[in-house]
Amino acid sequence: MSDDALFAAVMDPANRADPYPLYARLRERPVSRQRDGSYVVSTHAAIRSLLFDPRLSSEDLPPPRRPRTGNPLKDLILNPIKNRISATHRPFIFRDPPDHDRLRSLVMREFSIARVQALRPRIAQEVDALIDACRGRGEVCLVSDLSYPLPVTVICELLGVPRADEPRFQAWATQLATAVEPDARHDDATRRQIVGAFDEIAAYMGDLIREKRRRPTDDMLSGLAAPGPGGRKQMSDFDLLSTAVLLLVAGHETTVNLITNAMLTLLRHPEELERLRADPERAPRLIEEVLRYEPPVHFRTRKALGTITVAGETIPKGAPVILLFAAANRDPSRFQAPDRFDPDRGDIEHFGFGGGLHYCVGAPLARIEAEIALVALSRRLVAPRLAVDPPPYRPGASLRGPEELRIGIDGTA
């Protein structure tokens, strides 16, 4: 395989279970031009040098394009207006400063550490209830039994979204998650599905926001929808909609992968599972090593706003750029024995939650959810073992994690 086809191989589902040999090949050239004209950045030093570079833009989504309906009013007037609004008011992870910074600061004010820490008892209660529901069974599926329902329940309560509506937005969230996959962006059918899913979930969130303004409660969505100083809106209605959709979708997608990847790694390293069972205080450092070793997000895409020279390679203006975080996390020039899972290693400067201006706003919550879940699983699952290894993986290469993780057990403690 030639070097300029390596990222295409990363995108191939056949390599989803173990993309790391491909990442090792890519690291041989820290910045590698691919056949499609994109530039893959794969070493720790090169990515770190670019994270705060203003010449690298997050506004790299293709223009939204709603399909023709045959209705002249919709095709010539309404849909072009909707397309312009969608392009201008994208979720803030696809925005650059100053818009990104303004919207992110409003979200961070509501997503406070105090609010997140206060959720600990509720998270522990939910984890125990989910494990209790597995009593009497000889096998569990971690994804459907715990690592999906837990973060969905938590983000719904945090935002003030009725948990009973989860079946409605599950399909929307799954579809919208494909927006971070480069191949999906250039497939017309998938793009239409993404736009359709966004319109449907935005209509749902719009109704919910109006209800929050009429009857505010103590949740994040009520806080974001509330008037700011002088009675002015804190953000436009369109920005509020895209922010609410982002928080609902991103608020659980990466955490599902984090918990599942962590348990898969522990079951492949049973001595570490035993150490966690004996000493729950190990959980935080174990999670940091999982974020390095098997991160929930493997890469993010950017666009060069100007010519950028990094690691001896020149990236031309307008070129797509792929920051391959998971490859950098196993860079031997940064980490000793990087392919070894070692929670006791020091200085784990990983890119498990990205980095720079777009560092994941939900990282503290994801860490808490994973910590509580893993400690409970280590203590309550009796003789857990993998039923299938490797497990089947979700389609996406960016948000990488098992679609299901079947675990044989001898019961629950």
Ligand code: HEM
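These numbers were taken from a predicted model, which means no experiment stands behind them. Positions refer to the first chain, counted from 1. C-alpha atoms forming the largest set that superposes within 1.5 Å between two forms make up the rigid core. First, how it differs from the form predicted together with the ligand.
The Cα shift for T307 between the two forms, taken after rigid core superposition, is smaller than 2 angstroms. Annotation for P284: C-alpha shift under 2 angstroms between the two forms, rigid core superposed. Once the rigid core is used as the reference frame, the Cα position of K74 differs between the two forms by 2 Å or more.
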The other form holds:
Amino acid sequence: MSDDALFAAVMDPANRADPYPLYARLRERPVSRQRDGSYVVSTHAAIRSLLFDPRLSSEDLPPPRRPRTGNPLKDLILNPIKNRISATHRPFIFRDPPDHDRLRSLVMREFSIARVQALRPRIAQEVDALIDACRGRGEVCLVSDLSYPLPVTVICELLGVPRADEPRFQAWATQLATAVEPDARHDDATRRQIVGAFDEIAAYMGDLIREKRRRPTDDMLSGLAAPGPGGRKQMSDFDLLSTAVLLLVAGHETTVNLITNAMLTLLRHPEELERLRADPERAPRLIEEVLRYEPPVHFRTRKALGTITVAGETIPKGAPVILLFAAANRDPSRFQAPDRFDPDRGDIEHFGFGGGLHYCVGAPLARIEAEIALVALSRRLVAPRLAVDPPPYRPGASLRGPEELRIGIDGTA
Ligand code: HEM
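Could the form predicted together with the ligand be shown next, to go alongside the form predicted on its own?
Every chain and every other molecule in the complex is listed next, the one we just looked at coming first.
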């Protein structure tokens, strides 16, 4: 395979279960031009330098385009207005400074460690309830039985979404997650579905935001909706809406993948599962190593705002750039024996949560959720073993994770 076709092979679902040999090939050239004109960056040093480079923009989404409906009022007036609103109020993961920094700092103020820590009992209760529901079974599917439902419940709790409305969020989270996959952006049917789900959740969230402004409660959405200094809104309603949707989308499938990838890796390394069962204090270091070794987010895309020279290669202005975090996480010039799962490695500066300006705001929450889930699973699943290895994967190459993870058990404790 030629070097300029390697990323197309990464996108090919046939390589989803083990993309790492392709990443090793890509790392031979830290910045590799692909046939479609994009540049894939795959070494630790090159990604590190670009994450702090202001010439690399996150504003790389194509313009929103709602499909024609045949209704002239919608096609000529309403949808063009909605498209314009969506274009100017993108979630801050797709924005550059200064807008990015302003919105992010408002979110960070609400996403306090105290608020995240306060979710611990609720997460533990939910994990226990999900495992209790598997009682009497000889096999569980980790994804549908635990990893998938848990993060939505937690985000709803964080935002202040009433429990009764949670099932609708499960469905929206699934559809909106595809929005961050670059291949989905160019597929008309998928784009239509994403826009449809976005319009539905936007209508729901609009009502909820109005309610939080009228009757604030102790949750993140109420905090963001509260008036700022001088009684002015801290965020416009549209920015608040796109921020709430971002938190749901960015915090869902990623956390699903972390819990699932962690359990898959532990079942492939049963001695580590046993050590965790005996000593739950090992959970944080296990999770950090999973974030390096089998990260939930394999890459993110950017656009070059100017000509950039990195690792001896020149990226021209306007070119799409792919930061291949998962390849950098196994870069032998940064990590010793990078293909070995070793929770005891001391040096673990991974890109599991990205880096630089856009470093994940939900990292502390994701770590706590995964920690509680893994400790409970290690203690409560009796004699767990993989029923199928490798498991089937969902199509996404960026948010990469198993579609299901069937685990044989001798009951639950
Ligand atoms: C294991 C779980 C998670 C992983 C692996 C993960 C990974 C990432 C990565 C790699 C980025 C960087 C994106 C970029 O550079 O373009 C990011 C950003 C972000 N994440 Fe997470 N994430 C996780 C969980 C969460 C959770 C639970 C939330 C919120 C509830 C969240 C909210 C965000 C937001 C809002 C951003 C954008 C930050 C910005 O643009 O400044 N994430 N995440």
